[in-house]
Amino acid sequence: MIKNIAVLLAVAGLLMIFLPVISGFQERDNLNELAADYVDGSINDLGTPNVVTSVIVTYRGLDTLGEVTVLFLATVGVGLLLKGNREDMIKISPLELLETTSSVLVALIMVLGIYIFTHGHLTPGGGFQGGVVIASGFLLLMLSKVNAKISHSIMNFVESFSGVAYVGIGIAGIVLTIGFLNPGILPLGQFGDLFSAGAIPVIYSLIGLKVGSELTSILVTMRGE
């Protein structure tokens, strides 16, 4: 009885929170001033068709740096809490179908992840999404091949290199232009081309490598290696 009452109160509270938002919703015919500046800046100043990418990588680049830092701290925390040895490794008996097809699927997943973060300035997607896809490829590899070994040293190197390079590009933006992670440190190129939008593709690639290596390190640690 008490549980049902608590659920009803929670639902009523949510209704009270969202009702003013729903009742006061009005469809806009024009963008507000800030959104219009983002759209114009993405096209004219950054040469990026994907406005979301412009906001994440440039206009709020420091916030993105904070998100990557939080993920790094989470990786370290998981490693400290679940630190074990080879005897503690979780033993999984993979299905024959999964083991047979994993080699092809893992390669395709890796290519998809790389495509997502290298085309983040042109299409929906980006560093975080591409990194997660790459980590899912390593997860499939670990599930399908029990004896597969993934080097912690390589993952740590990739994570460290991408993080230092990310901060380095940010500092270069301050020194050479007017802002942190300003993509103008590289030529903007032709609008809509793969090699365009200045340093944004490089920044997103570094984020993808960092996120992918950190999440893979978590998976390896949880496996018991």
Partner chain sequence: MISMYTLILGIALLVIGFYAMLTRKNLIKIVIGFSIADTGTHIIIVSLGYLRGKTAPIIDGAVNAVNAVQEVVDPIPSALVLTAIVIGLAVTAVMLSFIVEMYKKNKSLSIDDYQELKW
Contents of the next structure:
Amino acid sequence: MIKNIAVLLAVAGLLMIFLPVISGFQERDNLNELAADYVDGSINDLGTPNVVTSVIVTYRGLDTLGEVTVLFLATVGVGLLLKGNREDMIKISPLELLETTSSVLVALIMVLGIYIFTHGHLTPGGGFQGGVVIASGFLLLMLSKVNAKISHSIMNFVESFSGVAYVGIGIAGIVLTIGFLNPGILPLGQFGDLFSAGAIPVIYSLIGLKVGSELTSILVTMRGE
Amino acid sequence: MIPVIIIGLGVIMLAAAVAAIYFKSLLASIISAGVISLLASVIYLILGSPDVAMTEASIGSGLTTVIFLFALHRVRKGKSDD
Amino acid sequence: MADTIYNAAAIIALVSIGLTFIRMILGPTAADRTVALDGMTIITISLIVYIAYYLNRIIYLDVAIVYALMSFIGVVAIARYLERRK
Amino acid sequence: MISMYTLILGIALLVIGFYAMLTRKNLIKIVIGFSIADTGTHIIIVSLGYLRGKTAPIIDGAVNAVNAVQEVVDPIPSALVLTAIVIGLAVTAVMLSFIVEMYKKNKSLSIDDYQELKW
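Go ahead and give the structure of the form predicted in complex with its partner chain, now that the form predicted alone is out.
Then the entire complex follows, led off by the chain already shown.
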């Protein structure tokens, strides 16, 4: 009884927090100063059509580095918790139709993932989405092929390599230009081309590889080695 | 037209959230939670952020459901309840 | 005239999502729910394409492609889970 | 008016998820409640960045590069939510692996059977 009252009080308290947000809410008409500066700088200084990409990679690049670190720690945590119990590995039976279809589809999914993270500065998408799509491709492989083995050492190598290269590009920004993770170490190029916007496509591709290999490791560990 | 779509999708999402809490079967709860993520990505698209919509479509519908299913399978091996 | 047809299509898609959702809630077995989820994702893709037309942005179609592939993988995973449990 | 509706939707989802986390007994149901509340929070943040009648901040044929500042929505909430979704997946995976380990020790999913930290 007391428990129910406490739950009701907690939920009502949460609603009270958000009541002023709803009652005083008005749709804004104009960008605030910081956002207008980001939009303007992204188009004129960085040459990036997708403003969200330039905010993630450049203006808030340090946040993204920390976020990738959190993802790495989560991978390590899952690996430590679930290591070494082979007896409850999920077994699948072979299925002719799914196996044939997925061998075509996995290649298409990988190409789509690479397209998403290399065109992150031109179209919606980028490293995080591309990495997730690549991890889903490996997941389809795990679900369809009975003897599919995904090597942990290759995953670890790709993950460490992209992490080191990401930080290395950041430090090159300090040495060659004015600050950490500055994309001005490469030429800007023509606005809207694939090879443009300085180092932004390179950094986002590295993030894509890192996220893809980390999520694949989480999936392999959760399935059972 | 857009407000009609938002209200329709919103009603379905709230119903799916309530259903996910009160279903007896865990598998049905997981599927309902997947429906919430699927429809949320349409809401993000209407609000003008296709990047977030793409992330939610790929993570919410695919990977979250699969991770829940892996954990569910490890927790109850062979026990079947609908 | 064309706008009327497009709006009617959006209404039809919304109603279809509602109907498949009712099947997902009622569905006695897990297989019913899985098929309802699959149908719902396919109808939602058409809704996304409608929104891309209505808001006049071609790049929104990228989201529809990713949506189609990912929901397919989710349905395959649920199907394999149901098959294993027998 | 669009963002008003989605704001209310997000707050409702957050409250439902919070209620599920407080009242359910099954550990996996608690994680499902967490993921619902997560989605609600993301919808709230994205709604706060919407501007009336504007479009996505990606310059192509539909948006003019010269006066883009007058035509696009706020990019910062999108960027924050984008990373938050990926983090949410990782946190969910860690919670579920804890649940698997706890089940292996006690053979139970009910939260009433885990009383070591209760006071």
